[in-house]
Amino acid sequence: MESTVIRIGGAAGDGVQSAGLILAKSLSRNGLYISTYNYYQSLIRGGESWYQVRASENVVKNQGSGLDILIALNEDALNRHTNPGINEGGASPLSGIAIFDGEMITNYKKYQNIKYCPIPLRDIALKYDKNSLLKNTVALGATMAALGLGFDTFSGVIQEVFGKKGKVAELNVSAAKDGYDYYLKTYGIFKKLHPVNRKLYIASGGEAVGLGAVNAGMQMYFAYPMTPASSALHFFANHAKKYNLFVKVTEDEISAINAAIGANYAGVRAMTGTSGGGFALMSEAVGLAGMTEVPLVIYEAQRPGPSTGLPTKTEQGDLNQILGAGQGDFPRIVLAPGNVTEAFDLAKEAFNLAAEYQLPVFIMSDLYLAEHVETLNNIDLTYKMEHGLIAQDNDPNFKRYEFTESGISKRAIPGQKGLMHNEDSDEHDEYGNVVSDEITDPKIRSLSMEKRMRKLETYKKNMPPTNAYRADGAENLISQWGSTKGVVEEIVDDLIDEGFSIGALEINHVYPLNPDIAGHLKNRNRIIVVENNFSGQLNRLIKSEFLVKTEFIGKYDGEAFYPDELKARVRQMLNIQYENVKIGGDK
């Protein structure tokens, strides 16, 4: 696919991410589809950081391989991103133009296939203000010129971003225009991008989950800040007034999940969110929601573990944790959006599923999806809120945990007349009465367990069909879940163009697995499961559920898959007998 990849490199504190977001918004305002990648460390200042934006007239599904334009804000960034011997988790070195401050950066090695474009960024910025970050705006102006894009749209984005800061907006526009004019006069257009007359919207995965939750009627959000789930918390906090939300930053994750359970029990749509380490503290309360059959939505954004792991990197390593959270057997539903649009859609779906089936529903994301920005496609704001089974006031036959064929029984909201009952974390009978205080009733225990677990069988009958991508008649199948969707779709397209018979199975309803997956797995020469983890957690689930032979490609170096590296691994697997290929470790 024809696209352009731009990377801004610098150190934490250099304004790399802010510059990247302005760039992404400017390209989007020109009617171009975008997808970004945010590479940063835990340091507040210093260290290595970069932000990548990929743009195209066509839909962009991932951050892309290759690098066309580098904006180097310091010497390390210029040397690091031009050196073909340095590989940043699969990111490609530059083969295009490098924009940097030639007065400040003088010690660098020149490589072939790179046009070096030094610009006096700092000197131009100092004409307008002493703030060193103004040089970033100058560099962005030069980038717009290199891409042959008009200045007015870019100027409008700057005024929008800095509009509340008064004169600062004017200074940034003037500095950007100087950078724009300097580049055009000195170097000319590098790669002409053509604006498209259409209105596109961009959002991060965390923002999309937040938008979906609000669209679904969520009224309360409880969380303790933890990267990368904090992007959703920031969205809710920033928009609490606009959407009439109650947002509470609790003292810890235990308080957060129990507050969300209490709110849902009281009839309010509430959610909690965290990452793997924080979720470890929530496990016992997940069991409480399972036993009391209270609807609960949990947003779990993954990062590499164990323990603190890599706080600012990405991985899909928490599926086993989510499936095993809480002691004993009880039903749960796990959703895993594959892109920002699905993050919005599945957040809406999660609240209805929780209400209908009265159980915990997980929205599993990861740092890559939660924090990268991409174009939203076909957003549907219509929503029918499902409240599930609610008892009528003064129902003489009300049994809170009635042994129904579906496993779902009527709820009562506190304050409803004539529906007094007991809700307890202990095992109970149909009325909620504890069955183990004096003597355990084995029959009631069995009936209660079977009642709860029947919910999954009921849900399986109503699950949406599993999506397959170009898989009809394909001899080989790549199976994926969550944020690897975009990169898998792109390499499937490329491999088909190369003559391979291959398609993809896209699993965003991860647990329980849809029975229709069995049909998709039939009559394939090879089934390759791609995951951002070491052990192949979904792979194991697929093999145990459907008794098929699979092969596994994993990546666990803290970075997301890049198209070229994954395509090479899949091609290698299709060409030779190779059981497991892991990126970041041995076979």
Second form
Amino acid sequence: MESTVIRIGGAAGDGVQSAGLILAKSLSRNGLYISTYNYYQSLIRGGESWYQVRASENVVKNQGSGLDILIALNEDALNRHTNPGINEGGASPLSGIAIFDGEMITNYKKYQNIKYCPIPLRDIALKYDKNSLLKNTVALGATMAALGLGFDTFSGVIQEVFGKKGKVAELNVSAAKDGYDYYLKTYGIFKKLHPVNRKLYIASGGEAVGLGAVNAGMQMYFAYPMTPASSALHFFANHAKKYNLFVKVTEDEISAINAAIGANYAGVRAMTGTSGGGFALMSEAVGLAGMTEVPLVIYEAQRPGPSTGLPTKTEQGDLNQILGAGQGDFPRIVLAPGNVTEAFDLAKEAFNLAAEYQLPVFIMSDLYLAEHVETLNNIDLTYKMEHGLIAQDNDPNFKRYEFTESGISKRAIPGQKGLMHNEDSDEHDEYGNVVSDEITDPKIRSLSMEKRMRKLETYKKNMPPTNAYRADGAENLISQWGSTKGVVEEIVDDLIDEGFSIGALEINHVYPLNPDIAGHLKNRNRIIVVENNFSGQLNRLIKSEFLVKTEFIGKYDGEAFYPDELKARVRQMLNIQYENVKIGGDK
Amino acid sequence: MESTVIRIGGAAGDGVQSAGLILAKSLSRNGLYISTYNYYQSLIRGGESWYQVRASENVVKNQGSGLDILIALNEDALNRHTNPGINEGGASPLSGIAIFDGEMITNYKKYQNIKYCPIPLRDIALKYDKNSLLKNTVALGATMAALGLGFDTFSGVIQEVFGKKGKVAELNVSAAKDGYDYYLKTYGIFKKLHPVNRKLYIASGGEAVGLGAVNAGMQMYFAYPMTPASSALHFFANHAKKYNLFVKVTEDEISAINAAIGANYAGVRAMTGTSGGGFALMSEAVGLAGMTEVPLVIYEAQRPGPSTGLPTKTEQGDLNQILGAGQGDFPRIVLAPGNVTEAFDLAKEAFNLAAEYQLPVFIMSDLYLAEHVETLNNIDLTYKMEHGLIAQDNDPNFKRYEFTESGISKRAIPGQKGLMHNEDSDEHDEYGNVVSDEITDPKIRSLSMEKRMRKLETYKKNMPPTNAYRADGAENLISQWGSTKGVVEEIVDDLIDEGFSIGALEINHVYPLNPDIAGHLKNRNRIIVVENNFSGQLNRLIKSEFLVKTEFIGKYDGEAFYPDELKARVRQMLNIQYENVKIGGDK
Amino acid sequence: MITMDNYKGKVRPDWCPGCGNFSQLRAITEALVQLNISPENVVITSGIGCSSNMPEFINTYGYHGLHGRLVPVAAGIKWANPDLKVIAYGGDGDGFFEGTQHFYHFAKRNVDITYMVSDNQVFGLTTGQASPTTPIGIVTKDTPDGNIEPPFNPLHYALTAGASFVARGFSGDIKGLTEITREAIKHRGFSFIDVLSPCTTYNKFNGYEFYRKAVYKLENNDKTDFYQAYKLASEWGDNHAIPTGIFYEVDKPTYEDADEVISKISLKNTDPYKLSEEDLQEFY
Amino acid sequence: MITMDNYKGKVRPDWCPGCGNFSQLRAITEALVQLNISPENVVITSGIGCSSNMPEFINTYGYHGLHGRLVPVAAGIKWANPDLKVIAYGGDGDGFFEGTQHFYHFAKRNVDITYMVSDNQVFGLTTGQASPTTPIGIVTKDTPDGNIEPPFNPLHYALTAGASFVARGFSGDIKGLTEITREAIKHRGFSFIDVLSPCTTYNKFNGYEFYRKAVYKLENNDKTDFYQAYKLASEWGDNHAIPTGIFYEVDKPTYEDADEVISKISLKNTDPYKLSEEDLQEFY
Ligand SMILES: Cc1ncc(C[n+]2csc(CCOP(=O)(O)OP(=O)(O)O)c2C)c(N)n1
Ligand SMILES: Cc1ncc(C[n+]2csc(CCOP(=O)(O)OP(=O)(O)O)c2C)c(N)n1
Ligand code: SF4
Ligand code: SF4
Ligand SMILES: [Mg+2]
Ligand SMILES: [Mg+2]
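Okay, that's the form predicted on its own, but what's the structure of the form predicted in complex with a further copy of the same chain?
Below is the entire complex, every chain and molecule, led by the chain shown above.
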């Protein structure tokens, strides 16, 4: 797909990320689709950091391979991103123009395929401020010129971003203009992008989950800060007053989830969110929600484990944890949005599912999805809030856990007249009374287990169909879940162009698996499961559920898949003779 | 198998359990194998409770079906256990003799196949103590008479049990003798058991894990009390002084596991233990041990979930939780003893595995196994403590996390000279230095992941062969894990006698699955997986690993399988035409 | 008019004869009746333990959750719906071991709930292990050589945390306990009551007899004097040396008062915010 | 003779310029040197946070574990091997939020370890959210409308718990901090040091300037007077109103002294018990 990739590289503290965001916004305001990638360290200052924006007239599904424009804020960045030997977990080295301060950065190796465009960033910035803080703005101005875009849209963004600071905005606009003019005059347009007249929104996955939750009527959020779930926390905190949200950071994750359970039990939509380590602490309470049948939405943004792992990197390694959380068998639903737009949509869906089925519903994201910014595609703000089954006040026949065919029983909300009852983490009968107090009733126990588990059977009948992508009649199928959607779909397009017969299957309803997947898996030559983890956690689930042979492609170096990288691996797989997958070897 | 089942039924607080233990001990001292079953409520007083002892000259593999002698301590117990319609989760009603106080219990329904043997228990007891506390002892005396066993062995047990109380022991012996004589005189021997001249030991699974751990050199135990893990805690606490054990109950399970990690890191064998809910809280720290490669043995005694569930009942519902505990992929080993003897053996094995592979090793038990008492079979106290790889003091080339072929690297214990290093929950390089601080190294990250995960491949090559039972050439195979071993093996014997071609496969090394299992699964007509849970958690693992069709038999009413019950279900399955297992239906 | 009958639960309490929890059930019920509160507006949350079985035995809304987690659940409910009276009722193991952190932080926040602990100085439900309040030297199932863990002082803990109402009751004095409970429920802010509650089965050291002789009632203490309260809470002995009653009571803003949103509206009774196209503007 | 060089770590600290943690690294190292302790006999455990990266930067045994769990890890090590000096070093979020319960109960047990908190009143590593010690009103990433959570007083907490050594240091006074640290390490029992440690990046409210003017050194305070210590710990203000130094120090038995087993032997240096046939007798 025709697209342009611009990368800003520097050290932590250099303002790489905010410059990147301005760039993304500016391109988006030109009517271009964008997708970004944020590379940083678990470190406050120093360390390497970079931010990449990919833009196109068409929907941009991932951060992209290739690199057209590099803004290097220090020497290290210039050398690193131009060196063809260096490959940051799949990112491409530069083949295009390098924008940098030629007076500050002098010691670098020159490569043939690169046009070096030094600009006196600091000198220009010094005109406006003695600390030359506006260097980045100058460089961004130059970039807009290199892309042949007009100055006005860009200057609008600058004004908005620095607007609160009045004078500061003005200075930034002037500095940007100087950069813009200098570039145009000195080097001329590098690669012309064409603005499209349409209004596009951009957001990170964390913000999109937040927007979706608010759209779904969420009124309370409980959390303990943890990267990369914090983008949602910050979204809620920043919008608490505007959206009437109660946002509470508790002393730990255990408290957060128990408070969220209390709130949902009391009839208000509440969510909790965390990353893998914090979620581990929550796992006991997941079972509590499962047993007492309290609706609960849990947002889990993954980062590479085990343990503290790589706190600022990405991975999809927590599916086993989510599926295993809490002792004993109980129903749960796991959703995994494939991109920012789906993050919004599935957050909305999650709240209704929780209310209708009265169980814990997970929204699984990961650092890549949660923190990178992308164009929101077809945002629909309409929403029908499903309250699920609620008993009528004073209903004389009310049984909180009635054994129904669907497995779903009527709830009663504290404050409702004449429906006082007990919700119990101990096994209980239809009324909520504990079955093991005087004498255990093995029969009732079995019926209660079956009643709860039946909810999944009911749900399976009502699940939306699984998303197949160009998979009709394809000999080969790539299956994925979560944030690898975009990269998989893009390489499917490319591989079809190369003559391969291949399609994709996006499993964004991860648990329970939709029975319709069986049909999608049938009659394929090979089934490749792509996951951003080591062991193939979805792969294991697919195999146990559908007993099909699969091949697995994993990535566990902390970075997301890049299209070229993944394409090469899939192509290689398709080119070798199909051998029986070794039984028991899912790696 | 020829065996005799004796059951004592009463209310919580009636001393049912202690009477049962005396009975078990007395039969064991007669050289008989025994196995018991303990049925009680999560309630301190009142409520129904019973204790069953099964005895035989041959190895007794489970609690047994059938009921030969009932000691009913109250009316409710007499009526309940004689009623053929009542079936406590699989337990048999009485078909034999009922011993009870005919003056206290008068209101009961009579059944044909039962011989009613009223005895003035209270009157006899009153001779020795005005509160008639010795009733149970009188009844036990009667039982020994009914079984045609001599009085002396029994009286020896009584003396030992009440020995500390001097006079009390004497009174008990006299009361027992009265019961013995009364029964013999009035009713005569009911079913003669033949003492065998051999010395047999009996223990609960919790005690056996404790003994095994001590045998393996465990010196520290950290826990927070939780049924049914407490039998191990109490064992350790009671033997702390004798065995030089440091036993600490901490403020919560999180503290317990972290302290155990500290202790193991400091070079002392330490264990932590809990049940499912407590384990949920520990799950974050499991990943810590995995990442820092600290040896750690975790004892998890399951009870029925979800959540608080049935705290005094049994189930095998935590396998998913154990396999999923902790974010990200890291190696772990899961052992699941099939009986009390294996609990001892696998506890010993667990500590060496933890030390050799430097990872978390689980001993999974359940309430049935942990709390019921059984004959210890071939206890071997010899032990070779494997310390695993330890660096030499001042080794200049020491790399704590060296990338080795086996995946195992040398440890260094604090206090060792010249080996100071950092063990880190963040991803680290071979030296233990964090890889993400200044710049993340995707390459090192991948190598570290692979190094850790390689330990499982190394281990798979060294695993002991999987235990098959009469499975050679059998058309059908029952596979199981943990405490269902005995009941499965017994019904295999019976079904073979009935003419079926069937064998059993005991998977007591549950994770990773031994590759040799593939061979065992080959060429079977049907593979039946039996688990004491709802969803078939091992079944799922087998299917994903070996891609074989299986049928599942689950039990989730809080009780263990009884042989007759399970036999009937398997027989029925074998008798119906084999149909393809519905794909995706593991229930 | 609300009567005791309105609160009568459908399940008969299955505590052991003489168990202190019976008194607490009685005291809570009486206090609610005296305050004329309707059962549908009361929620009792609990942890896991003998004490925590309470919600089954009283006709209110009940949430019998996890060991140690009753306080955050209670706060979640209160924050969602300020019209409810929320009482967290649990054990000493429950609240002073497993839930240590929540007790402190929610007391500090001065959330408007009542937290009552049935302090029997032992783990009851798990059949008699040492609890955080078990005295030194006591032999229990997990301390066969005598407890060596220094006991936890619940009143000191609550005071230091900043609870605005701190009291101690005794199950043997239902009248006194009822009064304290009533005041606690009436109190605006975090009210904490530690109840000396005999466990007739597993606590063979401090039972009714001991306490009857040991306790005395606080009178004329300055309930706003923190240090006086703290010192009184240090008193312990066998001859009328254990004070009962309200140690500390001050009027201060609750967490709910300070929060921008719930100080103004009840979330339960307010429709959620409706997102509009305009709200997307910041993402443009 | 041990010198600073013996403790020089292989990894250069990557804290921000001016970060308070540099001072604590210095103070701990100097204290260990002054006490002539060999690096192989020191273990530093930590949680997760900027502060908790410490073990990487010093040449001792280091265990960089989980957020909030450094204290139980430290105790486990000490109980296994009494010959080691064990220092737990973490953040305020780490110790006063996530690890609240452990701090209290291990202090109560008076385990012989040193616990130092780098109290920067903010979550540093997660880029600036409110911590348990953030003052009311402060705007942070997760309190954009100003913090309303009442701050946690670490000294009160440690005192109430029963820590036998309670002190406060200031990163701007390395000499004073070193002295306190040395005394804490020497102290037998649980020693706690709260260090006022500026976060130059995220704490824009209480930095070096503020503290330089605000702190003063405790002199002639009666370190065995609990209430004096408690009252001193309540003092806070901007004009030499914040006391630093040792607030409380008493000599009392440690948990290890009370335990039947480890009061007598070092488990690390004792062979595990060897089971014999005789031990099976009780199972006969
Ligand atoms: C996470 C967890 N850990 C442990 C338990 C086991 N458990 C149940 S009740 C209890 C202690 C009961 O003591 P307490 O809280 O004092 O209540 P009491 O029974 O004395 O009223 C424990 C440890 C549990 N249910 N959950
Ligand atoms: C269980 C868990 N929850 C949350 C986090 C995320 N986290 C990492 S550091 C930190 C707080 C850091 O603040 P503090 O403890 O004060 O240390 P500082 O960085 O200020 O030194 C948090 C919340 C985590 N790593 N683990
Ligand atoms: S064990 Fe103790 S606390 Fe529990 S019900 Fe019986 S008397 Fe009450
Ligand atoms: S963010 Fe603050 S605490 Fe963290 S290293 Fe920087 S100055 Fe230190
Ligand atoms: Mg208690
Ligand atoms: Mg901090």
